[in-house]
Structure formats: structure tokens, C-alpha cells
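Just the one chain here, laid out as C-alpha cells, in the form predicted alone.
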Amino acid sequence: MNKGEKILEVKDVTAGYGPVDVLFDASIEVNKGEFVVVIGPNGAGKTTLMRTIDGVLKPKKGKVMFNGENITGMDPSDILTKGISYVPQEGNIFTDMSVMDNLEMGAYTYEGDIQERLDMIFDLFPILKERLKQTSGNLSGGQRQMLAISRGIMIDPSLLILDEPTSGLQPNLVTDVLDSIVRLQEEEDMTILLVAQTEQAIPAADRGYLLRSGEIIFEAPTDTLLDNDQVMNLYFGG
């Protein structure tokens, strides 16, 4: 697949929890090599959208296409083998295991040279190399997010999905994490779909979607996204 070709297509997806629908006819697209951000107020359905793409939730309507294949309703483990790596906001590391054990667990489906993946990660997050033997539960919040992202990229995914990876981090750490994500796109040609928790994430991406009350209401290149009144009013409070 050449850069710029469509890699992910979510078409008219309705999904939720039990009888309660959270997403309503939501549609997004991600092209190969893109960094796409999904923003919206709390409760808009951003995490529900990511979970539906990853197979954690089965949509009631619509479909999810990946590399031209219908993956709607597949188990998350099967979707992982297709090349989609999903890093949730919470529960994204094994806190009772070492940093190295976490990284090795992240690579359990990878058939290439694990050391090459580790070298890339240590270049991206040098602090993890220093903490290899440390129990992950003793890492700082920023280091945990770095480890979670690193676990997600150990398999060299075709698509990396990150659910609010900068949530709760200090501003300087937000910048560090976002810079690392941009490096993944630019240096590793990684395709990234990110749920944004901070305004800083928007200009780092190529294109963005605004999700409100389970509906996609706006899509634009990110250099114009912040100029939109709906984005400013709904996402940033004016």
C-alpha cells in the first residue's frame, strides 16, 4: 500500500453499551502515513469509537474496513494480527511486571528482530532503557505512558491507535509525548489515530474530526480546525 492510500474506513457506525447507543452513524477515514486526531467534549463517544474499531465493542450498525478488508466485529486479538495496535487510556501496561517484560509481551505476535524494535524505542524514549528492570507500577505517569506507547509499537503496527495518551500529564511531559508521536509518524512512517485530551495535540496532526454527542460534526485539516467556531466552543469552551 502506497502512502496516502486509505488504510482505515469507519462507515456509518452505531455502537454503544447494552441498550444505550453512544455512537450514531459515525464515519471516519485514515490514510496511510497520516496522523489523524479525534477531538470532542467528555462523553462525546471518542473512546467508544476507538473500542469499536479495535473490536472491543461490536457495532449495531455500519462497518469497519481495514486495508480493504471488513473487520467489523472481529475479536481484538485477530485485529491485532491484522496490524492494528490499540493503546487504551487506562490498563495499558502490566504494573506488576518489569519494563522489559512489558515490552516483550507487546511483541508476542512480532516475527521480526525484537532487538531492532527495542533499539528504536530506546532512541525514542531513552528513560525506558534506564528503567528496564524496574517494576512498571513504580514508574512516573509520564514514563508509564511512554511504556504503553512502546508496547503498542513493538509489533510494528500498520495503524497505531492512542486513546488520550497525554491525559493527566504535566505540560512539559505532554510536549515530550506528542513530539515522540510525531517522530513515529515522520521517522517510522507510522499511521496514527489519536484521541486528543489537549489542544497541543491538534497542530501536531495532519487532519482532525470533531465528535459531539456520538456524531461526527466536522472534519478538516488541523491547520484550519482551530479556526472553526464549533471546535472552539465545544472543545475549548469558547
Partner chain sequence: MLGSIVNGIILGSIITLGGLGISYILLIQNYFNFTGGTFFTLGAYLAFAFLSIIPMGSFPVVSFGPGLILALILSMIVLAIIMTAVDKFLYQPLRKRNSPFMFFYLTAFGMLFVLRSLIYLIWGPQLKNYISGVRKTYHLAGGINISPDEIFVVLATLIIVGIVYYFQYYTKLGKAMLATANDSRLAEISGIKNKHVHTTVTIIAGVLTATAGVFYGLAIQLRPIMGFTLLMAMFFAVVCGGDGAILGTLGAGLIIGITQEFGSEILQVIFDSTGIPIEMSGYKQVLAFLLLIVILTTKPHGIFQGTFLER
Second form
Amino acid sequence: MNKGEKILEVKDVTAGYGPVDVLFDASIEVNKGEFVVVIGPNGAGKTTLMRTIDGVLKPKKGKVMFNGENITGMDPSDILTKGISYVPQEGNIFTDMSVMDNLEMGAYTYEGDIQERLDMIFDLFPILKERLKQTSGNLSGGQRQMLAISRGIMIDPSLLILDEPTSGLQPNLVTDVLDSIVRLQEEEDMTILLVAQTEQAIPAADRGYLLRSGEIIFEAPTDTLLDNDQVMNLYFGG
Amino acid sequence: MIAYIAALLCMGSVYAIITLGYNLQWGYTGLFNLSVFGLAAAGGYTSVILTGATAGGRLGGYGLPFIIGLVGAAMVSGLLGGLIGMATLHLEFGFFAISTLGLGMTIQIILKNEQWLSNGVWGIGGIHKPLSGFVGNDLSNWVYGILAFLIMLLIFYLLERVVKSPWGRIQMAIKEDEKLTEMLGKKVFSYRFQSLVLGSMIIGIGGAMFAHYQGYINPMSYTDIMMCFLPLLMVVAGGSGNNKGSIVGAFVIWGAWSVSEMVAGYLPISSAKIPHIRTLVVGIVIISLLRWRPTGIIGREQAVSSTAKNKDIIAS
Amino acid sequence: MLGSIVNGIILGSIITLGGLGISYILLIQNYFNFTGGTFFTLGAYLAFAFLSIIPMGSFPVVSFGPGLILALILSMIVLAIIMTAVDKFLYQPLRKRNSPFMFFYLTAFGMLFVLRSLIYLIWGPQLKNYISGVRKTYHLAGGINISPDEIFVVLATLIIVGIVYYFQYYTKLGKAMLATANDSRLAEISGIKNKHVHTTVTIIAGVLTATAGVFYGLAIQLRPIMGFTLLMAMFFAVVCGGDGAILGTLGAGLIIGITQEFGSEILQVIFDSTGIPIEMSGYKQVLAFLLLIVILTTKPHGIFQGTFLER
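If the one shown is the form predicted alone, what is the structure of the form predicted in complex with the partner chain?
Time for the whole complex; same chain goes first.
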């Protein structure tokens, strides 16, 4: 498969919790090697969309295609083996376990050389190497996010889904984390799908979707996304 | 046959009282109290000690009226329920359940060991049945049955008023809605505590009524099967949180239980095995209900969900 | 006096194994398994049934032979299968429906009576023993009577606890169990299937519970309510030891075993000398219950936090 080919295709997905639908006929596409960002206000359905892609939620309507294969309604553990790794916003590390055990659990289904993955991660986030034996619940906010991303990339996924990886971080840490994500895209050929409530992540990405009240209302390359009125409205109150 | 109906009236009413008390705790407030057999035993022994004419070396022989016996039974059982509640009611569901099971076992062990109190495993006989002096032996069961039925109706009437009051509606709300429970904060403890104590008092009265009907009790008169598991089935059969249902459940289940005893007499099974076969059947019935007809067990199923801790994550 | 400490250690070993079975179920499935004590009894009786067709044979030193070991292994297998079947058939539908906790407790409570009545129906109420005839016993100084069988029970328990500890903290599957206990949703996302973890945990619980039952039958005797009378002590070991803490459960198991045997003897001396007419031998279970209440009200998450017994 070449760069630029469609790797993920979400088609007309409607999903929600119990009787309440949160997402309505949402469609997005991600091409191989791309860094795509989905932005939108709180409660827009961003997390619901990611959960539906990863199989945590089963959609009521629509389908999810990955590498040309229909993965709609599969269990998260099976979707993981297809190559999609999901880093949720909350509960994204095993807080009672050590940093090393977290990484090992991230590689639970990985069949390649784990040491290689570890070396790559220690190169990306050197601080984790110093904290290997520490219980991960005691890590600082930034280190937690680094560990969460590292857990997600232990299996060398072809698509990495990140749900608000920079929320609650100090500005300088936000830049660090985003830089690392761009490095994953560029050096590890990973396709990135990132969800964000704030606009900080937009410049790092190639392309973006604006999600509002459960509907995709706008799609554009990031440079034009920032010029869009609706986006401006959303983030700068203009 | 007539004698059987009189006996059914007595035992059905006794079980209906216990089930009403249990239904308040389990059906309305959602407390999984497993000490019912101990509380009933405490009530039974209290009343027997208070009302008995002679004691023969053990505690008792006060010869007090029957009604004082019932009041005493309610007080002692309520006190025991209150004690275990104070210790464990603020803890989570499972801790409360195991603690109450332990309380029930402890009461049974005390009754077995302390001869000065309960005459140990030999039990206490010659328990006086109220009003039986005025009528012949043939009629005493009828008289007692009607008395028990009236007492049961009185408790039912009072409970209906209680559960339809704001107090009762809050109990239901606590059981149904975790969020509200958090909002009420510390008050939840006191509401649960009140339900536990009131229910325990009624169970104690039921245990006392049982003792006066039987005429002889020992610690094994109040086993976990007969006085905890069976009432649980009666609550469930009548639909949890439904007082009328509890009464019907008690009569129907006890009717089936006692008929099965008669039927089993004709079967080629040794009599020692029959109680175990019946327990087996009851256990299978309860488990099957849980498996296939869950809504009958607690009225509605959306009480405290086992994934409740994930709910707020979903909401975000 | 010293003898009762030894008896306490033996009882504590058995409580530890039974407690670990309950602890594992609690860790992963979040409910206290009331049926634990009754599965314990079933495990012991299953071995008894196998011994009626397997020749006992003989080992040097101890009173039992290879037959008992074979019966133990068969009992482990059968109990693990029964417990897995119960889990799949009764508890899995509850998990799928996200049923309230009370459903799990009600089911466990119902199973308790189903199993207890089955045990009575099949084996009857009489006391039974694995070994007919006199057991070998050493009389040591200090009034200690100990049989090689009892030493075997204690040593085997320590070895089993060691194996479980290694499995739990040093193998991938063991860590996957911890991960599921920590956050089952994240575990599923990481490719750890909850279903497999539930099955693994139930099998381990079955093996431990059967072993505990057989050891009780070997060191003491078989009674239909043997497991039920130890239930409070096993719950104490679970709560006091800490959620899923293996060494903690061992420590707490030994504490409660020694308290039941040695502690009750000390209390008896105190009661006798002060004229309180209480016969402690009848109250060993109550002692466990009272300690359980104390732990629940003061330290509901165990007493070993921050020590090496934490895991």
C-alpha cells in the first residue's frame, strides 16, 4: 500500500449510549501516512467517534472500513490486531502497574522484537527509561501522557488514534508531546488520528475535520481550517 | 385438610411477617441482609424468655404477656440490626452482605453454646400459645392463625403507610439512583439505617410468632435455609419492593413447601434426604430466575449497576 | 500453648489457599464469592470420591500415598471445570447485561445452597476421613503434637503460594490479569480479552479452592459444612490481606489461623481466671467474624499497604 491511499473510512456512522444518539451520519477518511485532527467543542461527539472506530462502541448505523476490510462491530482486541491502536483520554494507563509493565501490556499481542520497540520509545521519551520501575499512577501529568502514547505504539500500529493527548498539560509540554507525535508520523510512518478540543494541535496536522453536535460540518487542510469562520467562532469567539 | 389450612394460616402469616420486614430492607432500600435467620432467632428466644412461666435454671421465667414478648423481640432484633448497621452500613454492598451473614452465624453459635441463655442445643419447650387456654386444642391453631394473620395485616397496614410517605419514596430513590445517593450524602446512611432497624424489628416479631406457634424451639429451628433463603425467595417471588406481593409470595411459597413435604412422604426417598432435595429445588429456582427472568428479582434492573464506575466516563 | 500455635499455622495455611480463591474472584469480578466455602467442601469430597476408586499406595514418612496426590489433581481439574461452567453459565450473562452487584451476590448465595444440598445428598452428613487407621504423629517438647501430613500441608501451601506469586507478577498472563483488574476497558483495548482473563482466574480459583479443601480433609477431616465454618476466616484473609495481594493474604491467613487456635486459648485462660463462663472452643468462628468487622470498619483495604506483603 502506498502513501496517500485510503487507510480508514468511516461511512455515515450513527452511534450513542443506550437510547441517546450522540453521533449522526458522521463520515471521515484518513489516508496512509497522514496526520488528521478532529476538532470540536465539548460534547460534540469526538470521543464517541473514536470509540466507534475502535470497537469500544458498536454503531447503530453505518460502517467502518480499515485497509479495505469491514471492521464494524468487531471487538477492540480484534481491531487492535488489525493495526489500529487507541489511546483514550481517560483511563489510558494501568495506574496500579509499573511503567515497564504498562509497556509490556501495550505489547500484549505484539509478535515482533519488544526490545526494538522499547528502544524506539526511550529515544522518543527518554524520561520513561528513568521511571521504568515506578508505579505509573505516581507519574506527573506529562509523563502519564507520554506513557499512554507509548503503550499505544508498543504494537507498532499502522493507525494511532489519540484522544486529547495534550489536555491538562502545560504549554511547553503540549509542544513536546505534539512534536513527538509528528516524529511518529515522519520517522515511524504511522498514520495519526487525533482528537482535540483546543486549537493547539491544528498546525501540527495535515488535515482536519470540525465536529459539532454530532455532525461533521467542515473538512479542510489545516492551513485553511484555521481561516474558517466556524472554527474562528468556536475558538476565538469571533 | 382443615387442620392443614389452619397450619398454613399460622405459618403463612409468620412467614409473611418476616418477608414484609425483609422486603423493606431488600425490596425498598436494596440492603442485602443475610442475618435474617439470626434476627428471627433473636426475636424468638427473646419472646420465649420473657413470656415463659418457668425457666429451669436458664434465663427467663418472667411470665410476661404475649404482647410484651413481641415488643421485646422487636427491640432485641432491632438493636442487633442497628449494631451491625452501625459497623458496616457505610461500606459497600458486598462488605455489608458478608458482615450480616457473619452476624447471623454468630447469633446461632451463641444460642448453641450458652445454656444459661437458651438451654443450648436442647432448646426450649412448652412455649405458650396465646389464647389457647380459652379454646380447646382443636381450635388453638385456628385462633393463633387468625391472631397471626391480624398482626400481619396490622404490620402490612403500617408498612404501606410508611413506604408511601416521603420517607419511603426516598428509600426507593436511594436504591434506584446512585447520583441522588451522592447528593444526599450522609443522610443516606441514616435512611438505610432506619430501614435496616425497622425491618429487623419486624423480622424479630416474625421470629417470635414462629416460636409461639411451634411450642418448642432450638437453635436449628432458625436455619439459614428456612429463615433467610426461603424468605428471600418469598420476597423475590412476590416482586421486590411490593408489600402485597410479599404476603402472597409468603403464602404461596410456604404452601408449596409444605405440600412438597407431604408429597415427598409418598416417594421412595429416605426422609433424611427430603429437606436437601427441597433446598436444591429452591436454589435452582432462584438461580434460574436470576439467569432468565432478572426483572422479577429487584423490580427493575437499573439499580446499582456493576459498571457504575464507568458511567461518568461515558457521560463525559 | 505452643501446640495451638502450630495448629493455627496449619489452619492458617488452609485459610490462605481458600482465601486466595475468593480473592482472585474479587479482584477480577468484583464480588465476594459466598460459594467459595462450599466449593472448598466440594473439592474435598471430590477427592474423597476419587480415592474410593484409586488405590492409596504409600509414601515414606507421611500417612498418605500417591493416590491422594492423584485424587487431589483430579479434584483440582474437576472443580476448575465446575467453577468455569458456573461462571460461563451463570455469571457471564450477568456481566454481559451489566447487572447490579446484588445479582452476583444472589447467584453466589443460591449456589451455596444448591451445592450444600448436593453434598448432603451425595455424601451424607457423616464425618469422613481420607485415611483410615491411625495417623503418624510426632510428640515434641512443649506439648506439640504434629503429624507429617500437617507439615506437608504447610510446606505445600508455601510452595503453591510461591508459584501463584511468580505467575501473578512475573508472567505475561499473570500481569494481564492485574491489568484487567486495574482497568478492564483499557485491557480490552490493549488486546487482553476480558473473557480469557475471567476463565483463567476462575480456573486458578478452582485449583486453589480444591487444594484448600483437600488439605483440610487431610489435616482435619471432611464435614459437609467444613468450608462454610471457615468462610468468615477466609473473608478476613481476603479483606485484611488486601485486594489480590498474594503475600498479604498469606500473612492475614496465618494471622487469623493463629488467632482462631492460639488466640482463643489465651482468651480461655483469661476468661477462666476472671470467672467469665465462656467456652471459647465454640466461638472460633465468631472470633474471625469480630476481627473481620474490626478490619472492615478500620482498614477496609487491608493492613499491609506499604509493606512487602502488599503484593
